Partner chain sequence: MIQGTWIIQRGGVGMVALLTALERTYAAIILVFVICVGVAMAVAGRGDLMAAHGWIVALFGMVVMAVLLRGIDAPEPWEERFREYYDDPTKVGIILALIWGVIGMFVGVWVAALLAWPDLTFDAAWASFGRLRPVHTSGVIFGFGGNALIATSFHVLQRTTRARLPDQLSPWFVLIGYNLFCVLAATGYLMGLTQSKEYAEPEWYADLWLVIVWVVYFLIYIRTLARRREPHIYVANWYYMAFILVVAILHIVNNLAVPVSIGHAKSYSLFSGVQDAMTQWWYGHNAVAFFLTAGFLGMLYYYLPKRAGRPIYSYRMSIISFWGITFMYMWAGSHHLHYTALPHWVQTLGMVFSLVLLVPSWASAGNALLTLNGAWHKVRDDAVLRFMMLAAIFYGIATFEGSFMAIRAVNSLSHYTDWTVGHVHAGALGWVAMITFGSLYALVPWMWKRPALYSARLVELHFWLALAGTVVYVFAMWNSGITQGLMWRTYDQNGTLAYSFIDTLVAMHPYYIARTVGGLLFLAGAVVAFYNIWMTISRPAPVDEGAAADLPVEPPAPRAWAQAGE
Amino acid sequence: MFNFHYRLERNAMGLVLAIVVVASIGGLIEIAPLFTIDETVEDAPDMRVYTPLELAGRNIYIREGCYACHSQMIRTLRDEVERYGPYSLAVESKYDHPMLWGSKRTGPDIARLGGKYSNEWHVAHLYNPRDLVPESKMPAYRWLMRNSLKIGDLGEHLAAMRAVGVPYTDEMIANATADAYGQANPDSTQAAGVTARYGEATNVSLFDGKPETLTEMDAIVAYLQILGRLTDVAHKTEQASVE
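Kindly present the structure of this chain alone in the form predicted on its own.
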């Protein structure tokens, strides 16, 4: 067997062909499950897309490297489910480009963070984590409160997401800037348009506590508050398995 390997290494064409064969076998094993993707990915009729403000917050989350310390995928292990909630389902990430499942947890998994804490808690935590969690290693993100959110190009962001399969409508794209402002200003005339386009359950709130300006803090808190709440299918699946 070893002599065959040595002979193969001395034969350039034979070695190339062997590499191609082995790589093809590995590739086939990885690709084959995709042919049954329609049967393996759960159906979620109530799944909704990110609003422009939430999408902007997700972009800031990526920009600041938050995914390097927080995963967004709860495994099926018992201790994970008991700590974080129902395990993650594939359908919950169908509109995530790129996906942020992650594997490193310097901080806790946040796949089901939405609604767990108040807006005020998130603002205080991002401004100085140690005010709420003294042992936290997370850096402070005070500039999010100072930085005005860039919203003029949000329509282009939604159009780019539609190009990769996210079902944004022409109306959503055309009103992206107004909807971003309206979601963070419940008393504004634009707020009604957000719920009309994205559903009554959309979280329209004064995220950073300051109605006079739209900040990056508004966006990232809006994003954190929707994590695990784009669909309720995981909780329904868990309930069905218990019954």
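Positions refer to the first chain, counted from 1. Take the two forms, superpose them, and find the largest set of C-alpha atoms that agree within 1.5 Å; that set is the rigid core. Just so it is clear, the model here is predicted, and its values are computed rather than measured. What changes on going to the form predicted together with the partner chain:
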Given for the second form:
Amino acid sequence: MFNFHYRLERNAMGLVLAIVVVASIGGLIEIAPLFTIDETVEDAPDMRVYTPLELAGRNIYIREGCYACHSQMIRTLRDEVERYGPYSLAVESKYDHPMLWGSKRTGPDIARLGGKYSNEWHVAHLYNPRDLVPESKMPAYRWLMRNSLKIGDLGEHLAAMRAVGVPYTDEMIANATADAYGQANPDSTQAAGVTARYGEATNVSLFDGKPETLTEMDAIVAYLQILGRLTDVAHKTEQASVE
Amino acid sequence: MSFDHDTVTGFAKSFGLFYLIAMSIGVIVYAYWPANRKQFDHAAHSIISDDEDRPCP
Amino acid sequence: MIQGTWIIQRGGVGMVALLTALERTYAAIILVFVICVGVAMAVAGRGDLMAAHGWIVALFGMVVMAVLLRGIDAPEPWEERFREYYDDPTKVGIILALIWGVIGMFVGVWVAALLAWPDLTFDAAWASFGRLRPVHTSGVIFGFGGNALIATSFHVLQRTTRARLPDQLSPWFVLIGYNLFCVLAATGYLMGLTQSKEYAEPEWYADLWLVIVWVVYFLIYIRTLARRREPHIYVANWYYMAFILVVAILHIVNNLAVPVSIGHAKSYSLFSGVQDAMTQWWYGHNAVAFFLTAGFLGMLYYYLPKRAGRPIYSYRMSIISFWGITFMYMWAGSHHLHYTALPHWVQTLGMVFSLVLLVPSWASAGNALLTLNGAWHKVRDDAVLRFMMLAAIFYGIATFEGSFMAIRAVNSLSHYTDWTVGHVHAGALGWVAMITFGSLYALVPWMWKRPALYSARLVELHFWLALAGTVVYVFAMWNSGITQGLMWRTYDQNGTLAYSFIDTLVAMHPYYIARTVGGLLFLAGAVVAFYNIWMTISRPAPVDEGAAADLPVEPPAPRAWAQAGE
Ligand code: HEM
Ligand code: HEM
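In place of the form predicted on its own, output the structure of the form predicted together with the partner chain.
Everything in the complex follows now, all chains and molecules, and the chain you saw is the first one.
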């Protein structure tokens, strides 16, 4: 009697199948609908992609594990909106491969950091946070100032990003290295190409304060300054009430 | 049939519920099926029996 | 009698000598292949950090090859081996687990200290918080937990099926290959190689390698089950199987990525934004479920009854909770994303399932404790059993806390704070580490055929160090988490936020020091365990007293089980 179950448990392969089915259907049902979400996600026609320099900075952010202490996801809670700015929308991280929402706020949320401080402030802060904020728990990142930035292969990085769905053009990929240099050297000939390709509003400046040499500090500061500013849809659309 | 977001989420929610109920019933019936009792008892005791610590030939 | 002496004679090189000549040859071929892959990575990744990993792979292969070569021309092993279980990989796995445990917890203490005294980085990139933290998490979860799971699963699998592992090479492949993955993970973080996906940080080539290792692991399980002599598959194996299978599914999906090029370590995740968030936490939460829970429940369901000498209180309940856990955890991942840009209905779904999840979780914890009911005198006298009991209690606490934190309103307070870290370590120290130490203490004398551990008093000492460390750690984090969460949302009379972020940071400082102290206690306990187990192993084996030496020596299995259960 009750043959099916009786066999199931005698039959190792049956057990394997049962586990796989029971476990995967749950995830499937829950996650699959999210891939149709593009229809419901806010539209952000002004959304631009990361410049090569910003992408390099983002990779340094990942490399150093900044995400272990900083979130980039303002929740729909009143105090968060008042402390950090409009809550984060799904569309704002649609070019984030992978996303860096974070799960721990040892330091403050930085989803809307861009433009909050000057470049000089960031450089000094990263060089030694305790010079500016004596109580800070953040490590000093002096090596970012010492290490020169590797930009030769940024075209390949952009191409890989395109392969996972970010709309980089052939031109952007071909000029990635020059654009990275130009964005951190406003007086160079390469600077004009950056604004031509990524828009007039692109932040072209001497991020680490030193002309010519391109350091990792240039890249990370460029990245910090674009946070929350790839699109201003969160500021423009009326936000639903927060709890 | 179109796979828009609402259809898919609607399916996920309703099917998920049926699946949960069917699954729970199935497991409980299996666990309490009288004929299974003997082998469960046997299994529970098998690991603490002090047979020789070697594979069956 | 003869076998007894034969066992004692083989030690050291003996592990290689027990492999057949064919197995040794295959092992050498695999190692040559690994070394070649390493060199190829070093060449392809010139100018990239991947080259460093290439050399590490090659070096790793050569070290294992050196061990193999020392015994390569040993005579063909005796047929007698088929009359015994194959336990050499389990023995090595136990030692590796302990080594990783001490390393991982040491780094944990360091990371804790960094939050109290951030200048302990000494201007070295590899020693900064963001790079050391994943060394800690991977070191303890994968290094310590993973090796313990592999070692115990081989032991449990053979004993419950009464069948020997199907061959002698694949278990080594799994164990050593897995440790190569762990080495790549830890060294990668120090150099700055990470995907940033929590608990899945290693880059694409390490991920690919783990897939191969995992498939072989699965095949060992299936092949052994197919040869089993017990008709019924004991429930502990169900849990180990769920651990192996589901981790495979999670690992493959979550790590889908496109490398920059074949010579670059860096890759870009296939998913982005909200889909990536859901995928990552579907992975992250179920890594908790199937790595840190299901696998260790497998341990619990074998070693606790075995040590107590009593069958599990309700076998039926263990089956029901098994399917409950397997089914429901999968839905709960979205409780990591409350109030975020994830659609509301997914958050609600995650919350509901997290609450229901308490039922199978407590069923397991209760089942374990009820098994001990009636044997409290043993729990009192035997610190090893007490480790297991405490693990079950902390499992109950951590799951209760988890379900509570999954409620949206509660999560609005706890998320992003140290409360989460407190919850994690209630589970990690109280449940995962305790059940592991308990099981390893039980297992070591059986594996090395010693009458008992080197020192029962050191186990007792470890028990109190571990308990004190966990309590200090968890209470410090509960306090700091709830304090910080409340400060963030406190308004003053004017309706503006009362505290700056820095104010909350200052309030955390004492708790961070307390946590470091708690961690130190826990680490000290782990070092004591290492010493105790090491002394147990290195002490000469007792003179063979006939076949009895082959039997598990402790605990004596009393007949009391007749009254236990339903
Ligand atoms: C000596 C004992 C330990 C100490 C001192 C310690 C310390 C720490 C510290 C300081 C963190 C970072 C928390 C933060 O970012 O604020 C952490 C995170 C973590 N630890 Fe431990 N740990 C210990 C043992 C363990 C063990 C045994 C496990 C697992 C079996 C574990 C698993 C984790 C996990 C999963 C995280 C990440 C938590 C999260 O992302 O929320 N730890 N630990
Ligand atoms: C019924 C069972 C459980 C439920 C419902 C649950 C629920 C939760 C919730 C709500 C969070 C906080 C998410 C956030 O706000 O970011 C969390 C975090 C966590 N839990 Fe549990 N938990 C359970 C059991 C466990 C157990 C047994 C462990 C074992 C060690 C564990 C390990 C973790 C880890 C490592 C995290 C941190 C993830 C991260 O942010 O990095 N949980 N859990």
